[in-house]
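We begin with a single chain expressed as structure tokens, specifically the form predicted on its own.
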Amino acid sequence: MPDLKTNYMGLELKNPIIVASSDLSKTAEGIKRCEDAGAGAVVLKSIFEEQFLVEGDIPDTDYSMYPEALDYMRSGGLLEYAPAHICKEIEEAKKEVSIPIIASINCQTSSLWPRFAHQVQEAGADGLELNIYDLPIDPSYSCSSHDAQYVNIIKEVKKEISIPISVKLIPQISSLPYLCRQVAEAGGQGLVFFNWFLEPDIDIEKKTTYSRKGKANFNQALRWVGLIADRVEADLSASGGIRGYEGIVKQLLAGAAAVQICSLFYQKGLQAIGELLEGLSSWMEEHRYSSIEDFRGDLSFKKQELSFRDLGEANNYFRAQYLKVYSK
């Protein structure tokens, strides 16, 4: 039986399958079900700054939001998401499970990132995923200023906690490899490719705009895992679009240390974890690999450049059009 252990952001996982942030990992009971189904780790359902406001002891002046909205949340509109509730779920889960529990937070107010990070660490989280997202729409706001925001958040959080940190990235970055290096140098131990969001659309009959659920792009994640693997000092996780064990194998070959899966488990149930692990084990046995480290990253851009330079196979990671145009 092949050894499926892997190391992600300094945490040892019994296998590379992480149940991604979702309702499946919202409660201690849900986390236990994930472990029983065979998951290597879980990312808690992301909690947002707005949900934390119900704690009630944060001055209104700290927030750039309508007072009516703040009053609504503090009066119990989002009470089920209060920080005490989230921390309690982590505490309860840690009594029942042995797999790593990675919390996930999103803030808009810079001073609150370290505060919330400290809370989840105290509750017992094994790691923290920073769900950083800001859509720049000001033409005068530079890409360097946008990147600096990531670095500043990580540095401030690192002052408050000792558990490992990962950053969930978006693909719409002017120079993603540069940002990845900055994140790693600032103390981020993990990089997650990618976050995905609601997408805008237009009803041409009603002449109104609305939002629809976005879709994960497996091959986009595969490209950047392959390009970044072993070129920055951080472990990589691929998120989105995995439909079978083949997708896991591909991401591992590209250089990922783990994969995050959600939609598949909604479609087929958590029992799909066992099927994925069986498929991964069978593939490893067929190819005579005794551990994941025996093949992880074998098809990354870096390793292919070293091994197959004359064949040009590594070009497939960055070739987006018929003509090869790229810069170092």
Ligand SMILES: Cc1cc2nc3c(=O)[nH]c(=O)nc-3n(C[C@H](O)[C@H](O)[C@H](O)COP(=O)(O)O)c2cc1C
Second form
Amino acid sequence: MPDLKTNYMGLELKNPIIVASSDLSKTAEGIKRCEDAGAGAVVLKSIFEEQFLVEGDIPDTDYSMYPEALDYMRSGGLLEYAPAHICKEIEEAKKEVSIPIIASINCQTSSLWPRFAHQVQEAGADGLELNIYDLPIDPSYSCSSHDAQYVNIIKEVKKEISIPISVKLIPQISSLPYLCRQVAEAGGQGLVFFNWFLEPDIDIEKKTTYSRKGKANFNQALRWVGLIADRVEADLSASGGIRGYEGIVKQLLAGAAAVQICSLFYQKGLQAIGELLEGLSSWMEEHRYSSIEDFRGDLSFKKQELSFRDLGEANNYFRAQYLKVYSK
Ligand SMILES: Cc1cc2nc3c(=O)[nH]c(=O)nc-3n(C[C@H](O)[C@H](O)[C@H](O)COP(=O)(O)O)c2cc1C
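Based on the form predicted on its own presented above, generate the structure block for the form predicted together with this ligand.
Full complex below, order starting with the chain above.
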């Protein structure tokens, strides 16, 4: 039986399968179910600052409150206590499970990132994933200002906590490798490729816009894992579109330390973890690998560049035009 252990963001995982942030990992019971099914770690449902503004019942249109009171509630009065129920779930889960528990936060107010981070660490979280969503929409907002947001958040959070942190990224970044390096230099130990979103669409009869579930792009994550693995001081996890053990093998060969999976478990139940682990183990046995490190990153740009004069197998991470593919 091959050894499936892996190290991700300074945490030792018994295998590379992480149940991604979702309602599957929202409660202590859910986290226990993930462990029982064989997961190597869990990322908890994100704590969204905006969720508390809604749950806290203080919408913008609440004119019954003085603006100062509203500001106070928003900036701390309410939000200071907001993640309390999630912290309780973490505390409960820590008594029951031994796999690493990675909390996840998404804030809009800069002072709340470190505050929420501190609270989840106190509750016992083993790591923290920063779900930073900063879609650049202002034409006068430069790439460097955009990148600086990430770095600031990480630095502020690092001042408050000692547990390892990772950043879940979006693909709409002008130089992803550069941002990844900056994140790593600021202290981010893990990078997650990529976040998953609702996507806009238009009803041409009603002439209205609406949101629909986006499609995770497995190959987009594969490209960036392959290009960035082992070239920045952070471990990578690939998230999106993994539907079988083959997807896990591919991401590991490209250089990921772990994978984050969600939709498959909604479709097939958490017992799918067992099947994925069996598939991964059998593939490793067949290819005579006794540990993940024996092959992790073998098809990354970094390894290929070191072992070949040209780009070797990494060539395909670069290809974006059709010309060569069709003229073969
Ligand atoms: C129902 C559902 C809820 C999710 N909630 C969150 C969330 O709170 N925070 C987050 O960072 N990602 C969230 N995600 C995204 C997942 O964590 C993960 O990145 C993505 O679903 C992985 O792709 P896959 O579903 O193809 O495996 C959610 C996904 C789903 C399907």
